[in-house]
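Have a look below at one chain only, the form predicted on its own, in structure tokens format.
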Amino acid sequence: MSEVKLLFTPSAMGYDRAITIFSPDGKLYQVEYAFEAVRKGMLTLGVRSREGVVLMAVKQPRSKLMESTEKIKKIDEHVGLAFAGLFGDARVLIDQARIYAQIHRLVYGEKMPVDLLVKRICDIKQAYTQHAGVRPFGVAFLFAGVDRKGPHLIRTDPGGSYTMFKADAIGANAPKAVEVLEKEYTDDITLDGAVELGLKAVRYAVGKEIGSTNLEMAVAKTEDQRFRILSEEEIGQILSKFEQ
């Protein structure tokens, strides 16, 4: 009985084609184009201090006429994120993040520590990277909150991990923005200190001039713990203070 040749060997797969095979080297090329969405997207950063955190998101319209493009949302009054990746995956796990804040509200009666509300959405995320038929969500947070731990300001990502961090920055130009963030970050750093850091990776990253209509900003104080969304006035206002 002659051998029977395999047609279709391993070495021939495509390991892109399904999110449950791993390639030769133990990665899951899915989620690796996810993260290629999220590098394509818009840039956002967050600088942690001792009084807050505070968000930063540029916003790009694809046409003069539309409105809006948020790039920042409010999750519960203590905590907030921005986002680079897919609007629609955002979409779904913002709407998901707001529902486990107030279920806790209302079981336990307090706020939801920032990080287990993290935990939560990256629980969805790592799910989406096991099952056949479903791709991972295209989409990288910077979540900022304060709670009775401090402030935080935590990144999730595609595959479903999380990381703390004193500052960082997501999508587009990314890798320049986090080096003015490591060059000139300090733990003692105030809030308007951030704020002025965060405008300084912002312009270096982007590279052009950065105006009250194209950059979203939000700030979470340590001594109310609320989190709140900037007006274009308001940003204006700030911006105005740091270019003198």
Contents of the next structure:
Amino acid sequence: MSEVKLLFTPSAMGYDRAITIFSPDGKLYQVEYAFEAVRKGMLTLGVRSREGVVLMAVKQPRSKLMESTEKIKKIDEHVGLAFAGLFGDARVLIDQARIYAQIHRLVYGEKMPVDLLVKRICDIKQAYTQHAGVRPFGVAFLFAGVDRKGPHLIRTDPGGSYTMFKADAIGANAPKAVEVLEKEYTDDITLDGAVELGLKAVRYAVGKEIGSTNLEMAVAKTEDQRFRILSEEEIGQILSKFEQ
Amino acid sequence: MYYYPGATAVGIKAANGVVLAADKRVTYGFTLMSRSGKKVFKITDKLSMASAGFIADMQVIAKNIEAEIRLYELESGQTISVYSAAKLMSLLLYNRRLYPYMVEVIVGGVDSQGAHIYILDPIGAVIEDEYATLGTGSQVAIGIIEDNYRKDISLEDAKALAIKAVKAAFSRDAVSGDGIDIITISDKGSEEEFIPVKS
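Please show me the structure of the same protein in the form predicted together with its partner chain, now that we have looked at it in the form predicted on its own.
To see the whole picture, the full complex is given below, headed by that same chain.
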């Protein structure tokens, strides 16, 4: 191969401008930047057990006067999600997910399978990496839910790909949290164990005091196929139960 | 308007499966169009439909529902429940609320919750039942089934009962006849059979 000295780095050659087009090395810079938006989001993690899935999201109120913005949202009776990245982008996709879940109920008379819901949302995300005049969604989701096939924890990326996980974290310091999850996750973990492990990973990754005011939590139980966001009191109780 | 075609279609839920059966005679008024019309359709391994009404409409519905269910099963990675299939068909029918498909349908099959039968009218009412009969011969057939049905009926007995009911309809309904198409569905899959009947 002949040596060609580039005058500009690829990103400076316009491949990251306006529409999402491939750079010569096969990258979509706009999508890569969207991942950056996710990495700057607050830490969010999920742990799956046979008994159900737990989601946790760290939040940081910018002021004492601010009332909390929720980072965990319910989509339907049996499924919900936590997100990391741009709140505005997340909101739009959450609205759409809720509509898909209800349409599925109307058409098939059953709860929407969690992986199918995730796929529909990723269809939208993918479309925004390909069409002209738009930018990708700067948000990643952790979907948690229970359906006929059992409990699910699924991550979606800005590029529109999705992956099933036993435990995973997204957002700031996610690699640190994943380190803990990878080390301590076992396949026979209980739901209580999943909560404990999640908290441990959050504490290790955030490295500061975690209280019921800066942590959100939700649980999707296999038993009743329900997704439930826990109240501040409940989170307080769980935090004191699993004191460091 | 068209002549309404004759038919006898029955569905019976057994303890370990379902049976769907229908005659093969196609009539328009006093004309016998065909002796080999098909009114029972296999949709998936464990799901079928039996129908009375216009043959063209039931063929379109069977093909559409089959395609929809294939997509559902590929995309969701799970087999469809009998109720979801009936619900889907209901939507297909109700979408034509003002210019309906001229058919009545029995959707039957076996899923993780066991055996189920649903009946649908031309505009898509979904009603679960233990047995049902459709078409011009339905009044005769229902009498036979009603008299002999038990909740714990075996699949073999249900099959014999379905044949008996359709045969009874053949003897008194002039626009039903020419043999019986029958599908038996258990949790192991389904079996299609043709039973010739002289009439």
